[in-house]
Amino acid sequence: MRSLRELMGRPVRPAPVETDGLTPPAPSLRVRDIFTRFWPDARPFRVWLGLSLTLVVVAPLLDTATIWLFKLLIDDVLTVHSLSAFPPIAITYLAITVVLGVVEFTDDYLTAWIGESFLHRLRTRVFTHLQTLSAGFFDTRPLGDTLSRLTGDLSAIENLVLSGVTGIAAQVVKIGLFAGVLFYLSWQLTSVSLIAVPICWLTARFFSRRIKVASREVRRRGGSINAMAEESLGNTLLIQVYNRQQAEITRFTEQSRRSVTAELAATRLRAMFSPLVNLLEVAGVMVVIGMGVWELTSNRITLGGLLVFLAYLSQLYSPARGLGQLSTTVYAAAAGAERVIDLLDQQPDVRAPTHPVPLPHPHGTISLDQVGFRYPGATTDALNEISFTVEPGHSLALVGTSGAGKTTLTKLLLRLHDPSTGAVRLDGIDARDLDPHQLRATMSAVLQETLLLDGTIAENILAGRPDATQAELVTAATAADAHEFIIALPEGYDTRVGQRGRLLSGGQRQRIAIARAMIRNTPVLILDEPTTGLDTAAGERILTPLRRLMTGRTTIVISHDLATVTEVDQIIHLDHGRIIDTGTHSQLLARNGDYARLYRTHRRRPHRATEVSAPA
């Protein structure tokens, strides 16, 4: 099934190999390596974790005492038909029950607090790391799968690092305590009963590795479902316009069916494990009961001692079984942890230099020197030997047909990518020697795809400069011809724009984007197809605030519509990533070359009679 990106005709960047929409697998790692990787994240909680482990020890001690009281009840009260020993036993039992309730409540709440705090810290760390990755990472990774790793797979790490540690400690303490009491009661019976413990452990080892493999497939399938759903629901308009609802349902159904198959495979393994362990337990208990009856008839153990022995034995088998099940849970959690580690191991293509060159007072001189660029995995260059200079306060237009390399140049200017060859310079400094944040702080961009966040209009404009005052906010909106339509809305500047600004019209979104660039007030301005998708009236309204925005700034206009760039200071005509002509509009027409032919073609088409002029 072809993806929506292909159906929409967008350029498809090289992506990791996938099979039938299945997301690529994360590298397999040993549980010990995963634990070592994330144990340092638990450092702030180690004191509380120590307290939790103390409670883990106290609870089994109280359980042990409670069962011992049962022995005293049988031997000192029921067998001898005497009530004299009953009151102290009853009072002790009630006291232990109250204390045990307090301990269990404290342990449950403390464990939940530690786990959620650890998850919050780790979730923030992973999200922060994602913010550092280059745009190319998100071009080649399904967003839904990334979100699946950020949410569901993170919980697996808590199960492995914290719940796994406390769970193992609790089971080991219980086994030690109950085994000790059992040896005290009868070492012969205990020796026979403990044979089942290593068998349970070996059985768990056998199943756990297979469960890890099955769980890894379940995680991948879950990520694929999220990726497919995010892509489909994010393009609802396209799907409805082209009547692709049934095709999308079919795609989703197939991914869901494969997820069911993977989940059932993992469930079969888990379901086989429990009956086998139960069988081993029952066999062990039957052997112990047989030997216990022999010991009872030989007067080597009391009736209370035998019954309590069986009670302790059931308590011993329970943590032994839990330890085995915990190992399968840990291996299953490792499958999710591997996917998170795969994210954390991704490195940005664009990095800040160790010692960035300071840029205290940028003037805005933009220059490209023999710049070439090839997308990772591509076989041809997107740009080749591009050179030009734009002085402060001047304007330059990059024109050409679709695929000429105009948008790629935008990404290089904003340092979303670094050139493969040559250099992009700001005020004579190689952009690679500047901190990317400082570089982008000198630039404002009005992009072809108007991007708004799901917040209020004021929040979207202030994204350009969060510390701006209310007066500066209104001034920027007024200069962008947006103030009038904003105050006409029921909630004015507090009106929410919806996901990606979908509650506003295209022209309104574009004017908010211009206001955002206005309030940023930077020396460099990049306009990437600023009037694309707007009708004639909307395009005319946009041009006036655009001219205001360009005034006094180094401006680079990117357009395939030549009618919008006739009055800029310099025009560069690109074709297949190369400069084929350069000059003013008049000079290029006088040469009667490709630009002139392309311009005449545009003139013959019905188009908006609009122009972006150079600043006065």
Ligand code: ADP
Given for the second form:
Amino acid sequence: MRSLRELMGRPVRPAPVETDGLTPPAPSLRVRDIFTRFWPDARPFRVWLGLSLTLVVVAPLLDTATIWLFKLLIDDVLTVHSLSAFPPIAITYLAITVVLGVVEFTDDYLTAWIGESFLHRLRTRVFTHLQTLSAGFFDTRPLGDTLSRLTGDLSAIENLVLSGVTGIAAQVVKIGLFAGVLFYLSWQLTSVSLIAVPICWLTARFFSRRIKVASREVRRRGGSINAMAEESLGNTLLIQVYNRQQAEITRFTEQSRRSVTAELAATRLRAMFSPLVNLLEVAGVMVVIGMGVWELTSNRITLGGLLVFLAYLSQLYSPARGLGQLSTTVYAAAAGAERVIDLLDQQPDVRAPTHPVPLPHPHGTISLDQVGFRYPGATTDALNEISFTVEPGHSLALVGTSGAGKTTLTKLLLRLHDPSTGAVRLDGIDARDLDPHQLRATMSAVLQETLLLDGTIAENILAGRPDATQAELVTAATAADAHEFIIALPEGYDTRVGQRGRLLSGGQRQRIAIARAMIRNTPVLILDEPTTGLDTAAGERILTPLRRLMTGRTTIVISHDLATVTEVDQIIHLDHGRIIDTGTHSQLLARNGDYARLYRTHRRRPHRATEVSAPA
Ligand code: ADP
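One more: the block was the form predicted on its own; return the form predicted in complex with ligand ADP.
All chains and molecules follow, beginning with the one already shown.
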């Protein structure tokens, strides 16, 4: 039976550590730390933030003036029945409204511009960071969860760092302004009405903590849904072949239901907050009205004065309530920000040296010296005491049963991981002392899982060397035996290959990969089971272009298809991560040991590839 990995044409990721399908929690952080962490991203916008803050101050000033006009209206026009005092009040009122409109528009637009620009910066920063992480990181993290951190959780940071700051500043300004006017109108009434403020503050504190916990759960659940959907939709072939649709629907439904429960729990808290504050507010207003009537009867305040006092008071309560609500928003946003910080704190396993050794003209000598390797978290070594040298232009084959460590070895050559012991050297220089970009620029890889991007055929081949000319493109495709099938396609080189190249056959994908390696023209070539997944005819079809590609390059080829490795200069037989035999094909056969047995087993099943051909 063909392995799942082959069936899916993509590696099967080890199951992430999770409990009931839930992604692991991000470490909890204080809001202040989150803020300090992201403030540098907001720094370039500080001038605009300042302007936005100014507008935020102007708006409540204008509000204050409008309410004051009402006092004048009641005391100077309505109470004394004077029409002549009305026109200036009316004109001022209209003028203020126009100015307020302009201020609000500018503020809305400015806020959106700052917010979006900030998000853009942050998004690209996180994405850039993800690009530096080692391939191993993505093996252990559900991709869907990472995506949900890059989108939803990232937006939450904007709520915290920008809207949070301007929001709090605006509310504080309003509170100061209205409290000032209230004191001016009647300090006795004001003192009474401010009693509600500390109670509101305590209520907000009580809720914000709980809301943060609930929001963290909502974010995690959101990430889990994405992770589950990505895993399931990315494996549709497996799911359909094994009739697992219903099981997947049940799994998804369960995740979705849990997300609903978490969201409702958070909403209950948020929704409870508002009526509670309302109640406090109304109670405060009642006390003030009672006191106000008493002040009115003893002529210490006018009717207009009392009415605008109440109007200002309601203006004071609204920012106070806003401040409380904002603290809950900020805490909810913190839960998302924690998940982004968790991503940003991941360090790549493979680091570039501070002073890389230059390698201007690589010859392509590959040598391994007592290399051992253990995957992070594994209990046994994947490789042990591996030593060999391949001279420039020579070829070496790694053979052995599945799990022997062949793929791991190519990962070390490409420096996707560093060896735990020993050293991998290129032209005698330890790979760790070279700039990883330069190291990889000396190598081309044709892997069993052909990596194609969702672009045109030309784009995929040119990914090997983007500055190649059209003529070089055609030469490479011809050498890879791909030109003919490409020009037979409706749009030739401009045909799109679909996601992961799904619109092409396995053999066609592999020939594109060979063309890409041809055009890249590097001294070192790594072939990881290039014929895997192809039927016998397609497998044989790519042997000729592969031989052309290997000519003059240091080649390391992995294969369990021993027919493809008989011509190499040196064969290394791996078993359980150790070298058990080495020599040329004829030397190894003559020894009549494990290799000969492996070879005979293989020869007895010449049509292995057809026997396991993919349904596609
Ligand atoms: P081969 O290519 O010869 O089939 P591999 O190099 O893929 O073998 O695997 C060698 C060993 O390392 C196996 O025991 C495998 O289970 C283990 N292994 C491979 N990839 C990982 C990984 N990402 N994490 C932990 N162990 C791994």
